[in-house]
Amino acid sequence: MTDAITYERIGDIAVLKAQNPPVNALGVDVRRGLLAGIEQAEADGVKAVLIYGDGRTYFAGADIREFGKTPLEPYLPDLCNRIEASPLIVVSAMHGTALGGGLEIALSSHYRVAVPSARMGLPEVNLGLMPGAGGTQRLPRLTGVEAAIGIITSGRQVDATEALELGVVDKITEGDPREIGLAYVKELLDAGVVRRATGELPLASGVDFDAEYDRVLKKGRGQLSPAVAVRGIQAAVEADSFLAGMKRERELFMELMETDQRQGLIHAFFSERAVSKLPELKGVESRALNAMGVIGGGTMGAGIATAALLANLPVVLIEMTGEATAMARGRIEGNLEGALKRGKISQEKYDHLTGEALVLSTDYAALSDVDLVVEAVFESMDVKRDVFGKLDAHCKPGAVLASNTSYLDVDEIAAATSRPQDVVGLHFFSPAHIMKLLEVVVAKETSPETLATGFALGKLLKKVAVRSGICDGFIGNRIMNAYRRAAEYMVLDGASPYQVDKVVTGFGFPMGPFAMGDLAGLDINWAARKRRAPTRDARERVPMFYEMLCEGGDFGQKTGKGFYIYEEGKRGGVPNPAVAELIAKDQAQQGVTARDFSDEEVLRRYMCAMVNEAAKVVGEGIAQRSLDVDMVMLFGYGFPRFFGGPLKWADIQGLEAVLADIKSYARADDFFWAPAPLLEQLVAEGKSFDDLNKG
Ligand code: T1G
């Protein structure tokens, strides 16, 4: 036996408990405890076996952090199989989240019990995965081949109630996992219950098991698990044996595991949890939040409101009228209306939320007691210090002051009050209520109490905060620049917006530059572009076309036209022909001759051009580690989390590669294309970025 696994014998039932917190993940030490716990079972002579976990959860699946590594016996499946062939009634008691190789163990035993709050579910295609214990052959004959495609290639949990509808578990009994696990044994005694092999289950289906697979192919936009798990699916159906099921699923399984998705993926899944633990926070007690107060009611203030009355916090919002601030009700109703039609609150939350959660005044001293304020302004200096000024004179001591601003300089934001050590950047995503991204910027003065109060409000609104420091742009407007501007000089040299277009969204993206340039509004990207035209400097290569576009009134979705016509009624937009004109006149003007590009040298420009920003900003500590970068753009730029992010993706590619691409394109223009010192570095001492998201 393993201290991960104690073993108890009470009368005619050998009791496994699993203790190996978190989240009794299935490690080597784990899987051991199981055999000898099983075996020691048989060997005692007992009639059944209960198996549960202690703590939070029962097994919630393999141990991510060995995968990778050289496996060590048993392996899993091997376990799931030995469970299953025991001559004993075998019974799991799940309680928490019964997942991957967790409810891969529960499959392998003879009968399931389960509490009402049990969830469970086969989640290895958000890993890059595949079940790979015999939950492709095992589901199947317990839900049936559409249920168990749905589920495994969506990786969704599923509730104990549906659970026993699907007939994944077999009674739902309220109350500690150990005690119900042994009155379900007891009475499965009593009833004198033979062991029921899931494997020995016949399964027959008529799916389309290869329409099935290109479906869930062309759904996954790029990712290959869901669609190959399909195919372990088909094997339950269509293999000589349960056996040679097994062993196709064991193929496939290890054919992902050998993925630049899985890397991808894992990093994903590690660096989610990883962003918001800052060493420099380590101790450090954030303050209290209990009422938040929202400065400006326009669409981004709405949605911050938005997101703070649906993480249950009371809002008071200021707006400068009283008509403004019954638009800014209108527009908080609205938003919470479509939660309420999405069901994910009632109508009696609904009720509580706009009737007394959420106060609305044009009075600064409404805001005595809030914890915490957000100002969503407009983006004017002059405005936000103004702001500033009033919530340091009517906010209580200690209330965390914030900005949403985009791209202006925290620090002489926080000048502007007598406590700059309370104030803070929380830059939120549009729409608040449902990006999960923010930014939580720094500035000098900013104390480790306001820095850790940022990233508690992040928590509390179920987003990804990310720690950031002051630049234009902070880190993914300003990477996301570098990476538009890229785009810009392929069409001027003589790509076309469409070509860079279809290549980002082939690669993944939801969108490419130019369709998300005509969605966000191009006067935006305009206005920031004349911005910053003073102090450009003079080696900047500019593309015209873009302005001129501006310049004829044309900003994309808001006036109908942009790079594409967006026509009434129709999803989408077709290409401007007079873009085209555009384009050629800019040529003609800078002297371009145009060129080809194959989609191949597009989607390498883009990244490059990605990743030499990322890795200034990582240089210049405005993000601390890579992982951070990468967390700002699965989260709030829409990059293929298959990657993993724009520097695990330079990392799978192999940084030198990359940096002799951005020397050859540097060749052209050195000033865009001038190296990220920190790259270079990497290259010359053999690291990668992930290095840097170690220790
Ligand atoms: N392995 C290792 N560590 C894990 C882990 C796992 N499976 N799951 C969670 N952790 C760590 C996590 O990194 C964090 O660590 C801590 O536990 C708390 O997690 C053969 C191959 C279970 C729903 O995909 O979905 O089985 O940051 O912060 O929000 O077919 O964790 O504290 O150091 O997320 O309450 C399949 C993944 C694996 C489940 C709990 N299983 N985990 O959420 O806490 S592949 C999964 C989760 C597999 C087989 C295949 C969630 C959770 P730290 P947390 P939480």
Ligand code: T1G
The other form holds:
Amino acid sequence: MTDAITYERIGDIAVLKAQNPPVNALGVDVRRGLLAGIEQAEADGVKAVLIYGDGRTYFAGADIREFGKTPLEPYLPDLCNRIEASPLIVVSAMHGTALGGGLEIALSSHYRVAVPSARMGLPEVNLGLMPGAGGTQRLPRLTGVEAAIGIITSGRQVDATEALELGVVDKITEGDPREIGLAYVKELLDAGVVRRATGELPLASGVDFDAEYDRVLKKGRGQLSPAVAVRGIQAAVEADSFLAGMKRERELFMELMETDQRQGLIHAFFSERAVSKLPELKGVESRALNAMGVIGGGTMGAGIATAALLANLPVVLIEMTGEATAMARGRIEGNLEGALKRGKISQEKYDHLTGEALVLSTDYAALSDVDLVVEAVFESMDVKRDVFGKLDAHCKPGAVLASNTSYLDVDEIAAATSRPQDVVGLHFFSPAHIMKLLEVVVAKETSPETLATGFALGKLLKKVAVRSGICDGFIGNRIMNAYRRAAEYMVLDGASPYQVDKVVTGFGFPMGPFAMGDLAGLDINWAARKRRAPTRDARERVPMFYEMLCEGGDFGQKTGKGFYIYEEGKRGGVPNPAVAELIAKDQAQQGVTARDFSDEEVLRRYMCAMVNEAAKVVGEGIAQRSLDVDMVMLFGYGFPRFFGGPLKWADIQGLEAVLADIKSYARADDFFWAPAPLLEQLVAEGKSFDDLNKG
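Provide the structure of the form predicted alone, given the form predicted together with the ligand shown above.
Coming up is the bare chain, nothing alongside it.
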């Protein structure tokens, strides 16, 4: 026995209690303790074994401290098989969460009882893996194949009620897990039940596994682990024996262990948890957050207000006119109606949020009691400085004044107030009540308490908050401008916008840059291009087909036409034939001879532009760590999670090869493709971007 598992005998029942706080992770001491407990119970001559977790949960999954290390015996698949093979009746009492290996321990038990609040699942696909200790073999024997495919390939958690309906648990009982477990074991013994091994249950299926594999691969935009998990479930159905199915599951698991996608997903997992942990905020207390103000009730402002309301933060929203406040209310109510329809909130909650918790006004004096206010007005420095002057006059001392600007200098905005220490940038992404990214932009005089409050708001709103310094576009939009320019250069030189979009979506992005421009509104980027034009470097290439399209009034989906043509009632668009004419005109005016681009070159240039600019962002200190860039691109721009982010992707490719490609592109355009000094330094020192995360 180990300290992580205690053994107690109560009559004919051996009780194995897990006590490995905080989540009873299945580290080696827990595994050894469970094995020793089963063996001792058999030697003691009891009739049954109860397994449960002390504290707040059953086994919540693997011990993340063991990730990347050589596993130690007993291995989890062997332990699960040993538990299932016991001649005693083995029962698991489940509370909290039973995830991954935790659920696999429960599935290898012969019977399962759970409290109503228990949740369970097999989330391994989110780490680029699949269940490897019998999950793909045992779960379908309880739920049926189709339900098992849905649970395993999504990695979602199942509540106790659904688990009971599917046969994952046998009984739901309110109470302490130890007490309900003992009561259930006694009930089973009194009824004279026999041992019921999940691996011995019959399994039939009429599923077309090839079709399921293709469907899941397409749904995951190329993520391998969910699709490979389908093959594991297929082995449960088609293998000659349960042990043969287990062997095939393990083979598939080990294949996934060696993939680049697994590296990327592990990086994303740990980076998401590390990104908001800033050394500069250690010991710094955030200010109170009991009420929030929002300036502007357009799409962005209404989304920010909705996010705050859903986090139970009362909102005061300011608009210029009564008509505008009515429209803002309509947008917010529409957002909350969506949450109501999805079951995220009750009707009573909806009524409270749209009534008591939301105040709309045209008078800035209504903001007198809010703790933090976010402006979401037109992207104009003059407009924003005017707003901040009014906030300075009406908000109470200590209130945090935040700008939702996407590009503008927060220092200049802060200068419009008498309290620049209270000013911070909070760049939300649209739709703000859905998108998880929040860039927290630190101005020159932003105080540590103000910064901490920005991160506290992000946590309250369940956002992934990332620290950014000040530059044009901050982290995300600055990088996006670079790879969008790379895409435009390729189109000017002969590639098709539709080829670029297809290659990018084939890589795993939800949309290509030209379709995304149509969705966001081409006029937004057009305005930014015009703003930058007076200070543009003379060496910069400037494709003009984008401007030509906008000058014709085609701004994308909002006007029904952009790079694509959109018909009402139809999803997506079809290529706009006029675009080819504009590109040809641009090529003729600039003396460009078009050439063909392979899909491989399109992707490589697109990604190298992203990596090079990201390296400049980190090298200049706009982002403090490479993982900050990766999280911005994952949660704000749809970068495929299974590659971890652009800088993790570059590490996987090899920085020397990436730099060599950038230098080769620079032979034709040494301004745009000037290598990032940080990238050159890392290559010279034989280091990776990930090394920058370890300081």
